[in-house]
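Consider the single chain below, provided in structure tokens and representing the form predicted on its own.
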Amino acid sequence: MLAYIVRRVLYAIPILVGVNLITFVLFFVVNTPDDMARMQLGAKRVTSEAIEKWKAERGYDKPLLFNAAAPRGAKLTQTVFYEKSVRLFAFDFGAAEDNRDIANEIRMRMWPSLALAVPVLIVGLAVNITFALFMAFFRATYLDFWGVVLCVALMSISALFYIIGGQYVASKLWHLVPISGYAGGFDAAKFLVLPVLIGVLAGIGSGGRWYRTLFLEEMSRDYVRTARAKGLAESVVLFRHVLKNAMIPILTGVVVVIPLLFMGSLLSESFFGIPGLGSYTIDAIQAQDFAVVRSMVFIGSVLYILGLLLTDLSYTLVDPRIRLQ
């Protein structure tokens, strides 16, 4: 097990290097300093000593990947890209463009991330499997029919539709919860309740038709005709045999999503005003700030292997036939 452990952490490295150097890559292609300099000034007319100086403070007068003119030993360490990524490594994200600490704004700006990615999550897993598992009973007859249409409906609406319709029917219309906005302690609640709604119901249609289908191939193998033959009621089947049968490949799913809950929802958030991570990388990609967009990448990227792996340990608790070599 560590050794499978210490294996998989190593194979992350060359990844994150890959990562972040094809963020650096496409980020740099859009932009160059000059750009994010002009950005960061917000002037119209700026002069090019302002933009030199801008791009001397904090980094960018270096060539990006190779400096030719630096000494044999320091070509790829006197770089835009050596001095801002390498240090991701140790967690070092440094100040964002307008100088704010990026670690102090991540570890605020998680927590509405978390309040409103856990009650999604929770509810929405709970709401597809019991949906699935209606439609696994009723099999083949009409009930089963009209529920894959319902799911094929809610899989062809954009989150777009969702969000705005929900913001117009229950805040403008009803006046039943603020349109946008967030607050701390138990007044986010009322915040939080359209987007965790609209969340839900966005992910109906593709979680309860996945679901269907795991039942569905569950219930065509011999140990549910085996229980079925011994008089077993299909409720008990169904609930007993099946939905425990089913859970690793459940398991994978959830497991895997966990860590990146962090990072908050990016239409969600920005949408409904939430300050959490998803509408702080929004803003910096408007922003051009590059120092955040690739902190974002390189926590995304880290938290995604970290789900990888949650996910292949998970199975040994299971189905503790798997082993982890």
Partner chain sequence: MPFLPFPLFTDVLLWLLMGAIALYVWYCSRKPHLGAPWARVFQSRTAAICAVVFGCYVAIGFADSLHFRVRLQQAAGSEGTPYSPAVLSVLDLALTHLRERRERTYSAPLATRLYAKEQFEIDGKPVRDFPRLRYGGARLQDEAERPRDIAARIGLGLFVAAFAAVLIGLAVKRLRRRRPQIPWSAGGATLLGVLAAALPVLFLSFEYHVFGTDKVGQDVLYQALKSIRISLIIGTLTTLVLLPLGMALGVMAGYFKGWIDDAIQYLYTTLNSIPGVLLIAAAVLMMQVVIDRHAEWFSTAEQRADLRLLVLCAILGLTSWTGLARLLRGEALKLSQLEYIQAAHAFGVADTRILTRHILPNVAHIVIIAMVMDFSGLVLAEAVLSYVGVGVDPATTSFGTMINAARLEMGREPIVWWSLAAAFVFMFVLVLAANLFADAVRDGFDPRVRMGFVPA
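Numbering follows the first chain given and starts at 1. It should be emphasised that the depicted structure is a prediction, and the values quoted were computed from it without experimental measurement. For clarity, a rigid core is taken as the largest C-alpha set superposing within 1.5 Å between two forms. First, how it differs from the form predicted together with its partner chain.
Pro33 is among the residues whose C-alpha shifts by 2 Å or more between the two forms once the rigid core is aligned. After superposing the rigid core, the Cα of Val9 is displaced by 2 Å or more between the two forms. Remark: with the core as the superposition reference, the CA shift of Ser301 between the two forms stays below 2 Å.
Now the other one: the form predicted together with its partner chain, given that the block above is the form predicted on its own.
Partners and other molecules omitted; one chain follows.
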């Protein structure tokens, strides 16, 4: 068991190296730092002095891979590759365009992101499972049919419309909650009600339908027939036998995204003005702040790999076939 975990953790290293190489190639090889400088400085005719100054301020003026001019022992470290890519492994992200420390920014913005993403995940899971169980219980009836149609219809609406529509209805018509903004502490709740509701609503379509498929697949298995042959009521069959088996793929599917909750939700946060990592990312993309984008890519990968690891572990916890072998 321990050996297994250690092996998975070791396997994460080459993947992070790969992620790093991909980002390095994307950010520094496809385009040179000169191009980035020109893009950031905006104007068509920038002087080469301005470019050099921009590069020097941000440490992009060094060679990419090998610094022949550096003193011995620093030929490899005084390079863009080392300072901008390798240092990420030590969670040393450097500074953003506005000279703020990225690591500090991430630490601060993490909490609003979680305050939004965690309730969305938990409430969404509860709602989706309930809805899916409802459809599975009434399978092959009109209730089930229209439930699926509703799911497909909900899936066919862009997330943007959920947010815009929700903002409009709740804030403009009913004046119930503020349209956007955020506050710390318990005041956050009133800002979060609407985004959470919208997040849950937007997920019902695909989530409900997916879980329904899982339930129905389990219900077609032999052990369900055995349970019915014992004279168990349909609700007992559903809750004791089917739900328990179907929860294995459901839970492990959820576990993989739990670490990624830190990354926040891009759309909700930016629409509702929640100062989380999602809006941070979007702002960075729109401002073409490469240092921030690079850091978020790295953090995202780490969290994803963590998610994979947790998924493997959760399998061993919820599935006796794996736990005991």
